[in-house]
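Just the one chain here, the form predicted on its own, laid out as structure tokens.
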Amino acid sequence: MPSNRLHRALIVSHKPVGRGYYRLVLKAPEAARSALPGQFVMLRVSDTLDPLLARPFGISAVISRSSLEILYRVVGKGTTMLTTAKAGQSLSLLGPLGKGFPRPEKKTVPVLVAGGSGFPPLHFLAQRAGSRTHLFLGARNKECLPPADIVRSFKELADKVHIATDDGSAGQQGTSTDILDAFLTKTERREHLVLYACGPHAMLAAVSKIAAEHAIPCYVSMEERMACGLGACMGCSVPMKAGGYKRACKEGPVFDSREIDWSEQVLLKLKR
């Protein structure tokens, strides 16, 4: 079963590896051995109470079983602090947490669908899927896609990945779900095709009406802004079809798309 548990993480190694991403290694034996795709972890950027928070991550990969990979992108002050973390150093980790992605069955062809910085935990997936993943890559140019290290490594990991710009400056020009949606339409046995995602909500609403008309199941990661991680704070909802909401922390982060209020969530996200 996942842990939960507080754990002291050695860094063992920390690098960037372009566009304002980077690399970040942890020793957590037991939260390695548990960790499953599409979880995430708390992080202390500082042994300081500032910042007061921890910051949640995406799992990217498992590393012999002992250790956890992190991808991530510089966007504010804790995520800059982070850069200043060496090897040798350790920081507090609550995790994995949440629910991961349902595990592909041996007859299921994944097919992920990655937009902006969605990418790490479906590279957690894609480790774990093996070589007859489809991966559709989405950004507006080519300098606003992954680091060509990550996209190699999704290229050994993968049997086809996909890449589509808006400006046309790397792969097909047009979306990622541009370019799903015509792989869907030309393809002509979809029986065994599940849809795996995770990326901005405009995105993950249209993947999800894409699997919708192909008749095809979707798991979607939500992101969202999380301050506990735990879903004490309820900081995190997503609206449901059902009615109500749903904590990305708790209940999420990755839900079936079909439980969505998609409607609901764009105004969600519009008043945050």
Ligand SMILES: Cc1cc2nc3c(=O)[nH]c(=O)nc-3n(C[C@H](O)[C@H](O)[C@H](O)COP(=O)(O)OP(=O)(O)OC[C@H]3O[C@@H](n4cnc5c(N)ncnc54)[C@H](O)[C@@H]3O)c2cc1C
Second form
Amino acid sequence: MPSNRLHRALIVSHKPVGRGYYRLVLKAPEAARSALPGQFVMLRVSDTLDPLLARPFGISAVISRSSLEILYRVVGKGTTMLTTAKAGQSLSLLGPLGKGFPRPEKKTVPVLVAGGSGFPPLHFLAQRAGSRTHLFLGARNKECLPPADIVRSFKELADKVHIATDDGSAGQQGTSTDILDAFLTKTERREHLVLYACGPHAMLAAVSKIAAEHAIPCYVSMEERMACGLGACMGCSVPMKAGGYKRACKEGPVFDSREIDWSEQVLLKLKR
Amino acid sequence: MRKTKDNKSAIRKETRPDRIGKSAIESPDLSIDFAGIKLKNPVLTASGTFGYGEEFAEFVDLNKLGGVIVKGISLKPIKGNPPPRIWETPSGMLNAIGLENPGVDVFLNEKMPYLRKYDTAVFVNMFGYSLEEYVGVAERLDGAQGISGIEVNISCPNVKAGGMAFGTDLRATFELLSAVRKATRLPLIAKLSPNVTDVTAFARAAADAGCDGLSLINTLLGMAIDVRCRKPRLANCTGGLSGPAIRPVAVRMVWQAARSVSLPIIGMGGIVTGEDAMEFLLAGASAVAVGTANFINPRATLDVLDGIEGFMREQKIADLREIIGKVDAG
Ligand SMILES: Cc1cc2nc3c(=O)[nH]c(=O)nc-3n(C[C@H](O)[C@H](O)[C@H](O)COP(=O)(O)OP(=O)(O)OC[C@H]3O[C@@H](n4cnc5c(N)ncnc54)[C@H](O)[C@@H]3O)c2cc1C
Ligand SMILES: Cc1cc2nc3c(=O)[nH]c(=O)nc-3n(C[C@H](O)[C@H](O)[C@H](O)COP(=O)(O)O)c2cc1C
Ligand code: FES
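In place of the form predicted on its own, output the structure of the form predicted in complex with the ligand.
Below, the chain from earlier opens the complete complex, with every other chain and molecule after it.
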């Protein structure tokens, strides 16, 4: 029963793309064929035992139906080691994993909201969601935005890209949630709008609140620490309003924002 | 399902010339009798790292395993600790899951029927917050079908009330295991805490209480700190260390316990390869459990099994009994 979710994926290309990000293209035909926007993979950055665990990465695109694209930011030990992997080598890859974003319906106007390094899964969604899409990008300053090539790609895929930076160095001054709120307030026909968000928890909590105020459905992708990616370790728990936890790797990473207990989520972050 | 690595190796195995005229050494005997339980081979899954089997069935034919030890079960459902629950450390990880589980009734009704479909031994890991809860779970498991044995966790470092509180006190260990012993006829395996000065005293207490086997080790109590925020990395502050980082400690404890009691031992702690498993067998374990390695390679159990078999063939060992406890310690 060799599983078709465990792969040795050949590195097709691997290059820095600016602003601290790398673009990694991995050949994994079975994974590429079944991948859905919002799903992720667990990638081992080397075959040694340190770092031990695989790293979770969203799928940012499917390329020529046989390869997966990953866009990652170098933040620590694992991602630093990953930068040394060369085209022609192969890496152990598990996926696609988790439940993706619910597929936008024909009439849906998808409104994507990305914060920090949360844009990769939304890029894949933009590829599949059609040209009515709006994208909101927020960052501290211009240098913290996604790489310029990615922003350009988003502009080609979407109807409109709205940008905000805290210091006003690109787009409007403010946060992505400020400009999202303003956009929703002035939009008259809201019945087909659906929000899809990925980014830091505080931003997701804010987007979720705005969605509730405007009575718009909202799906958030929760990036938790993960060990197995398969629902076995119970490490990736997300607090639920109904009580208890759900696993980001199995029941998520995408959740209906109304399900999540944001008070506990935000409280925990504030404590840290 | 094209030419995956697995397919290729499966084909290769069937046509291997050395498998044709099967002498004892070319196909070594991996089966063992563990406390009266027949196991196909000595490779089990460590509790809490393999879910309830189902999570890994896509990667591992459960029929090929010596047995499955399931995630810890309690009398009532347990919500678990707030996140973050895990943190990676050099060649290891800290976890403070807090024994989240759906409770014994849901386990028996929803998880056990799935496991019963397989021809593999099922060991149910269980715990409680009081002696009465331990006894309650044991009583319920006693009547259930398809369970080969109970692994009693007296060593979880992540719950304040029960778990390790029992496993680090000799008298409490003896009293608890004696009470559980009375509650079930199933083979009882005591999972000992490594967070004690002298593990052999606890091994003897388990033997005196009437246990049929030992499991060791559970995770080592640890802590990691985010030096910039000056906060613990885990919401629970402390957690259990597992993975290759703890293997030398685990091998040492198995060796000590094996020399002090005659109970069979399931050895675990950082096993990733067949050779890792051989260390435990030589130290005196009769079986091994693969834990954290399942997270980095969902097929780790089968890789360990292949590794053991390959090692036996290479060393011309026909039967596992030629290895168990046979470290030459002078
Ligand atoms: C479902 C999911 C999808 C993700 N998609 C992407 C993506 O498309 N692109 C991308 O750049 N990153 C993504 N991440 C985050 C990525 O997994 C982490 O940045 C990575 O694991 C860090 O590894 P490291 O060894 O370099 O960092 P470490 O040395 O382990 O840690 C460095 C810093 O990264 C943070 N971090 C570590 N692991 C995680 C994690 N699992 N989730 C969030 N933060 C973490 C730590 O809090 C720490 O501050 C995703 C995470 C999840 C759970
Ligand atoms: C995430 C996680 C959850 C665990 N849950 C349990 C549990 O419920 N009951 C138990 O007795 N041991 C539990 N353990 C301990 C393992 O079964 C094993 O004893 C330990 O991890 C050492 O083996 P390893 O280094 O191969 O992982 C858990 C370990 C991990 C990493
Ligand atoms: S990462 Fe292990 S359960 Fe989600």
